[in-house]
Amino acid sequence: MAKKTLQNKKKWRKEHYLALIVACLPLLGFVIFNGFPLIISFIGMFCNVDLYDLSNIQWNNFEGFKSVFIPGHANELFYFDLSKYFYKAVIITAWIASTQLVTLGISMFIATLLHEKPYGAKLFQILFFIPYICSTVAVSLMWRWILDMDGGILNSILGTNTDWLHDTKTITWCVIIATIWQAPGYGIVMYKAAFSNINNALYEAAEIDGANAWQKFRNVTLPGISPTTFFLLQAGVMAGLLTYDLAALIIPDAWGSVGGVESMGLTLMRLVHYLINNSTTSDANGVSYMVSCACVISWLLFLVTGVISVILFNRREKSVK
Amino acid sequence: MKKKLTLGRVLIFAVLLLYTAFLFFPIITILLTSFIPSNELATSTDFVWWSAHMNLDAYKTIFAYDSYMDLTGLPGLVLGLFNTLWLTLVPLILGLLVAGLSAYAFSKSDFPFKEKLFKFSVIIRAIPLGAFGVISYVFYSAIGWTGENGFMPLLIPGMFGGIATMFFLRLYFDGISNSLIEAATLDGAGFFRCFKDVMLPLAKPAFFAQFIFGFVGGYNSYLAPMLYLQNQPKYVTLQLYLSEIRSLFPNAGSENIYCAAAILGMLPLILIYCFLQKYFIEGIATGGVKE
């Protein structure tokens, strides 16, 4: 308290105000470039917003919500049933996000093996990180060629003639396999660092108590790395829920034509992009409603990612203690 | 001390080798295909493992001619690399300086509302805003930063320096003793002078880690260029070019070109990574955990 009153009495000079301005710059950028999209998309949920004239905002009587959630409602506004695709996208997105658990498992497993200091551990770690720095575009080109029906290496090896990239049964697996190929590198590095931070004395104590390898892992390693686990889980689930790149690049034409292929490559972010993109390129009646629907889906994603973040963050804080 | 050769250790080695094979099998596949002549790819319905006429034609084709040539005289890949570099480096370097100055102010100097502002930054930073990545288009289109000006959303926000970067640098600055700054201040150095001559050299590793983290992100970024620059051929980025490669070379048997393009797209970062792998791993590991 005494400190505070002292601070209040302090005389601020020019250089202090300079420091204040400089210190605020990142915050200012963040507020401008995230705050305004947030506000506009919030208004957009309830109103039809004219993208080229922001003064033209009209209450739309929850049409955006209705079109997204009520099956068949969008038929009157657009030329397709949005909610059908929405529910489909929810399932696919959840599916892709849940594969982050597989990524996490692989990361932990490989990092555990690397921690045993096998021959060439250093070289292995260097190699394992390479997929992570490859661009998703190049990675998708790569997987599209491997999974290609005519001339792809997978069909040649398996002796099959499956159209992996267009068969509704396999299409989402294509995205998942590419994710699992690319993502673990980051987790391996993080886990490796977490392992080396665990106090060796704990292992020695466990050894004196007669713990076997599994018991040591279960009671010393796992609690020791749990902050990292929660961090990776949070980042991974977030990335999974917001999947756009890989899905759009590996299965580019699946969603492009509505009413065409009953695709499985549709994530929520792709749906948002489709709605935005269509509203700027066409001038049909339902255009502003499309933006409204895109806002609704974006806010829904925001709330879901927010809740998951808070839960996992709290778990992580607890595990640190 | 030499370690004993036990069954367990051999097994671990075998599993790691298997995982390496899984990771590099796709890369080697496309490397192989990139050398196979087009006519052999077009006529075969099976994967072409080997050819007696392996050549570099696919790579030559990429640099020889595409529709981007008419625009600037540069093949798409080169133009893309050039655009990617300036669109990544300009905001990254300026943003790092701004974030560095801000971190320096928070760490080493005093100003009104300092504690409150910092707490506010911590809270606001914790909100996960990724879900607005696409819908932000609505905002940028409303202020006219799309179409011809589509490079602005890629350029301007980054220049303000990220809050996360600022937190990271501040943590590093906190570990640097105040006495050097005090000595410099006594010698008459002002706020900016202290930052430039004392802090910047001392905190080089921290800046470098953030630089690598940002560079990899910018180089590989696809969503933002796709949203804002898709129909602006003059501003095509490397990743946009790669995503269009199929429509640029639509002929049958062009798979070798796609594979060559993917290889060329990955190569720069992989090469840089090979030389600086220690910094890369540190940069990404520390850059990721930003609190």
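Here the rigid core means the biggest group of C-alpha atoms that line up within 1.5 Å when the two forms are laid on top of each other. Quick caveat: nothing in here was measured; it's all calculated off a predicted structure. Numbering follows the first chain given and starts at 1. What changes on going to the form predicted on its own:
With the core held fixed, the Cα of A19 is displaced between the two forms by 2 Å or more. N34: CA moves 2 Å or more between the two forms after rigid-core fitting.
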Contents of the next structure:
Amino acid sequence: MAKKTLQNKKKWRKEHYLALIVACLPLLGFVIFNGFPLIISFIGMFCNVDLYDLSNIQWNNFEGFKSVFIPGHANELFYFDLSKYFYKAVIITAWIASTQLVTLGISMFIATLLHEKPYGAKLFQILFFIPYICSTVAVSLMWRWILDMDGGILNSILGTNTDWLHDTKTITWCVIIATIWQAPGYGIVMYKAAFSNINNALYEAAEIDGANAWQKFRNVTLPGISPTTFFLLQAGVMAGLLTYDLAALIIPDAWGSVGGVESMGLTLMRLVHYLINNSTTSDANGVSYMVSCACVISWLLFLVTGVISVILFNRREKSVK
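Next, report the structure of the form predicted on its own; the form predicted together with the partner chain has already been given.
Shown next is a single chain and nothing more.
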């Protein structure tokens, strides 16, 4: 055993150490550019942090948690009730994230049709994938033009004069519809690949047993694509919880309110961005609490996404078995 150990040690040459160093470079970049901010954000939950001068970190007696979760508490520190914005953002973010189920259904339906290889299937697959690879800025501008009250395409088609982007009943739906339009492309491609990996012998066996089209889809296709379904569900829900750019570009901040009229376009990530950008707001003692509140919301999102990921991974393993 000793001789084998010595032989293994002799195999390490300069090339091996060089390869190890090169392989560790991405990890080093993560530690520097992600790890350090991660530590600062964790400290920021319990302390007042000046992003431009970390030497002034001060314990804040959980003021960040109190301002986020206790209604009315932030009035003593800010010029608005932060908890009201937070709970509204939670509802809107959860609503947007839940629409990923609709996106998943659309992706599965279209992929099923394309799997039958109709005429022009490849062309349709490319067309369906284009919205996914388009810039979010371009998609947002397109939907702003469609939903614009004066000269918007939707109002022209319907013959109405509705202010879709400023009506509290439609603001959130504008973001949801844009998300549903953009998201299915990736799922269609993934499902197409998953359908190709299902063993045709299973369909033949089901057909011999007298199964109809729905029974074959339910008992053969759905179990066969279940790993892909859970992956897309996880990725979609995570993307929904972290929605920022699409909501911010389609529904800009209204005067005196973040997230559009009555904050109906406010998501949690958008609230975090607002708090960071306005971290100069101070209480009577000149101590800023904005960054601490932003850190609390960010870590809450991290915990929620982590719990959902664990649940979906466990569910996927059971489904595959």
